[in-house]
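Presented as structure tokens, the chain that follows is alone, the form predicted on its own.
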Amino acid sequence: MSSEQEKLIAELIEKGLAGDMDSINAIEDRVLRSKVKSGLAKAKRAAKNAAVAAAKESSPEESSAEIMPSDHPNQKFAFMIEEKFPDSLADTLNDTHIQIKPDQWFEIASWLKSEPSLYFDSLQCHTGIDLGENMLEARYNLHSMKHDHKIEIRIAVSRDNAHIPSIEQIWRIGDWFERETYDMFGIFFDGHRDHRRMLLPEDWEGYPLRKDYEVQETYHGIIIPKVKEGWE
């Protein structure tokens, strides 16, 4: 990366920290925009960590009340994940979901299921989504039948490196979930013991639920209809 590009990224991150996201969203270069957004997320986490450290030093008795997230499960448990697995979150705390990086997902998932105070013993749903801009995402809905709390985990990866650790050995229902997500979106789940397509034949071309998917003209000499007329 050139020094000019580094300077531009730094300037755009400063604008983002000041609340100016229009300048970032207007970047036409997808790679550059992705780097800026990634740098902005890191800068926000660094600022948050600095504020937490300052609060602890200035007022140890009051600091815990100031830094604890809301009681919403997606915030409360995201805070616990970050404490147990530093630098594992890919976004700030929010009520809708927990965005994490893929690297430690297997270890985090094992902990979410085994930690007595969490005990997420049920993987209720797992699916994928094409976010556009060369990004794919896997989403996991977890529920604890013992504690009756639930969270949503999201993991985004680029199409160029669409690999996420498999969790089918932690929640066995994840076996078919992951195979279907691979079949439809082309996300690879590393460590899956039976990693193959589930709905389509192994030699099918492409992943049907990606936004850029184009149906192949033929399959082993059989013409593939483009419309469903006459199928019913």
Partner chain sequence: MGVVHGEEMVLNIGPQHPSTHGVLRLKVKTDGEIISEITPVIGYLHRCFEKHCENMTYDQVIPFTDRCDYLAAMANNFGYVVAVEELMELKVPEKVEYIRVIMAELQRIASHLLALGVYGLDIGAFTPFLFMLRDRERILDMFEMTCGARLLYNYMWVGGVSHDLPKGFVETAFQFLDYFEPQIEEYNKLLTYNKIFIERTADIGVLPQDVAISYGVSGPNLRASGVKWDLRRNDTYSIYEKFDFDVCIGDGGQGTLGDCWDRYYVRMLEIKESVKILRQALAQMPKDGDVHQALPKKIRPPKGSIYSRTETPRGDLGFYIESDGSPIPTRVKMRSPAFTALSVLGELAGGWMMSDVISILGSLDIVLGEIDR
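Between two forms, the rigid core is defined as the largest C-alpha subset superposing within 1.5 Å. These numbers were taken from a predicted model, which means no experiment stands behind them. Residue numbers count along the first chain shown, from 1. What changes on going to the form predicted in complex with its partner chain:
- Relative to the superposed rigid core, residue 9 undergoes a CA displacement of at least 2 Å between these two forms.
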Contents of the next structure:
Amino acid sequence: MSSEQEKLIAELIEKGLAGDMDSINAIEDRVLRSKVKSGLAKAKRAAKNAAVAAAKESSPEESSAEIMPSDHPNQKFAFMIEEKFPDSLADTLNDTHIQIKPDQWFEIASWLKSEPSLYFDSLQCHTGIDLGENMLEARYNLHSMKHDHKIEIRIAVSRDNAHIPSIEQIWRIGDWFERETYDMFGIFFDGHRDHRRMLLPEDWEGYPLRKDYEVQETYHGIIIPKVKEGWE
Amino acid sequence: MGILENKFEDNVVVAKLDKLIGWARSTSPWYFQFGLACCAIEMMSAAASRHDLERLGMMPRSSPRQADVMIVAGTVTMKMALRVKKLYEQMADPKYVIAMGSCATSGGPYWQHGYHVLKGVDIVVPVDVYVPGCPPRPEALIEGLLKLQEKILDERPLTRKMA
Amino acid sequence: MGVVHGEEMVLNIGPQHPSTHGVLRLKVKTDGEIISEITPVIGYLHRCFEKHCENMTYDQVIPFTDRCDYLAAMANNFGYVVAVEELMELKVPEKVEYIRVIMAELQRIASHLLALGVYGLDIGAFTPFLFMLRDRERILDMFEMTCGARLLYNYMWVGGVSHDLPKGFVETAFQFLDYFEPQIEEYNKLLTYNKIFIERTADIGVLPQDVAISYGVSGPNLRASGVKWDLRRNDTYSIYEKFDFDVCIGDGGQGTLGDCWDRYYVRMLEIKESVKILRQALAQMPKDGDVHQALPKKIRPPKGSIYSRTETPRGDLGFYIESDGSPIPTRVKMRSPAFTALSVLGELAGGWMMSDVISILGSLDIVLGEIDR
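Please supply the coordinates for the form predicted in complex with its partner chain, as a counterpart to the form predicted on its own shown previously.
Next comes the full complex, this chain leading.
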């Protein structure tokens, strides 16, 4: 490319970053237009990365109270939780879920149910998930019948220390949900009054829904895997 | 024939004892409704208004002591397999087993990754008739029961079986 | 006179028992005939549904969802397909939406008919069972006409349905509805206002509203306690906002609000509402349109997770799907309404007699395939 062309491309990219796409779209030469557009995309990406890096650099200096939530309800709820229970969020504010640390979960849950403006009185779904890299996670989908809003709370624990406070006293369906998650993943819920397996027999070995689960060969003398001799 | 010829009236039937016993056992077998899963609903439909099983003499019994044939309808899991064996042992002789549906035959759609599924009920109890399908239509179950009746007719209960 | 020493007896209502619910075991502590404590033991039908989901592609999962709640297979399909389409942000053609609603409402009628017939059978009434199953067979005929299967259909696919409605389906459906509406009156005469049935079910197993919400009970069980919550109205999906129908709640017609009779009656009212919706949908449905035009070539949802709920005959069925961009889901969790309904049995049954427990269990309308997955 000649240096004049390069200068022209740089000018058009500047105009594009400023928001003026008409001059770019008016270019007749298809090759030139595509070069300008790809350069523009690269420039935008670089600008976004720089902004994120700048935000990350400055955030440890700010206290968490200075991060203002956007208007998305999820971020507002996360902000309220962080205000009432400092140092409980384990991730930045985002639009889909609220990641918290397991230590204060029982108090947070009681507050979520009793606080009049939130009033999350129904635990809709409780999922366990194996994130890989030795991490397990429990996800709670909460919903309020009165205000008709909902949030998702995620608590990640490591496999070696998979303990989460139990919330079965707060939402009574938590009793069975937590037993099932324990049965499938091996996450222990401290404070659960009846902590035993739900779906599998009491003497089953292993936690099936973990990604590295190996089925045992026999159970009480009955062979488990499908025996394929005699086929073809 | 000699002595016996031309002796009996029209209302006397003469047959082999084996065949008589087989005929008496095969008609009207009472089934033990062991409905576990989806196939149980088709078994109930077979017993209900449209495909009536009672016209063939088959009545549902809930207790194993009163039943002749056990229809294992549905997936048998490991937790349930021990109970299937126990219930089979509680049935009184002569007893027969029909494996209804592909789950009872060979594990069904859960054969590949089902860690808790018994791959076929014939691992724990001896099966006489397999009815394939997922779920088999009520007509298919009726055909399976009729095939079982043919099998019972051809049994020879009095002769000693070769080991 | 001495003191009679009594103690509690532990009775086992074993996994095999003559009722439709499935393989459920109840450990019952009784003092004579009065129950003091009930513990349900489940897991006798655990068929590893969630493990299968992690090894099959998105469309291979659909037959497995059928087999979870086998009495309302169309509704299960619907719930899963709505969740995946929301994750992929896929829009389906209007004719497909109408077909789905028609199938879902027909399935709702069939499921409620079976639930009520079997409830009568548990109580001891044999005739309503035969009548209701006879009418249910006509609905299954319509399903068989469309997709070839009577009970487990694999009908609703991601982005469409598997077969278009055959010629003559709409006429058959209208004929069925004209035949069926007077039958509801016959059921009311046979069972609903039968004196013995009312004695067996009214004032028994009362479920208060706050207990119901805390235990996550939903669907007809929740509406019978007076809470006006129906996902087809409150959290609308598909095209349910186009139809005019009422949300039926219990009103303590024959006894206390939230007893077994209310749960039975709400299901009977819901059958009438489904007939209303069906008439509107069959009349408004567009006649031509390709049902396969929005089927994606490869189902690869973007990375992310979603929790979406739909209203099945038993309550609200939730699917939590997590995807990492590959054709195979990372995690599919099915939150079944019967699971929550069974968990409340321990609260409801204390203090009643043995035969009342059967009455309460039947009114909750559970299916073990859905509970154990």
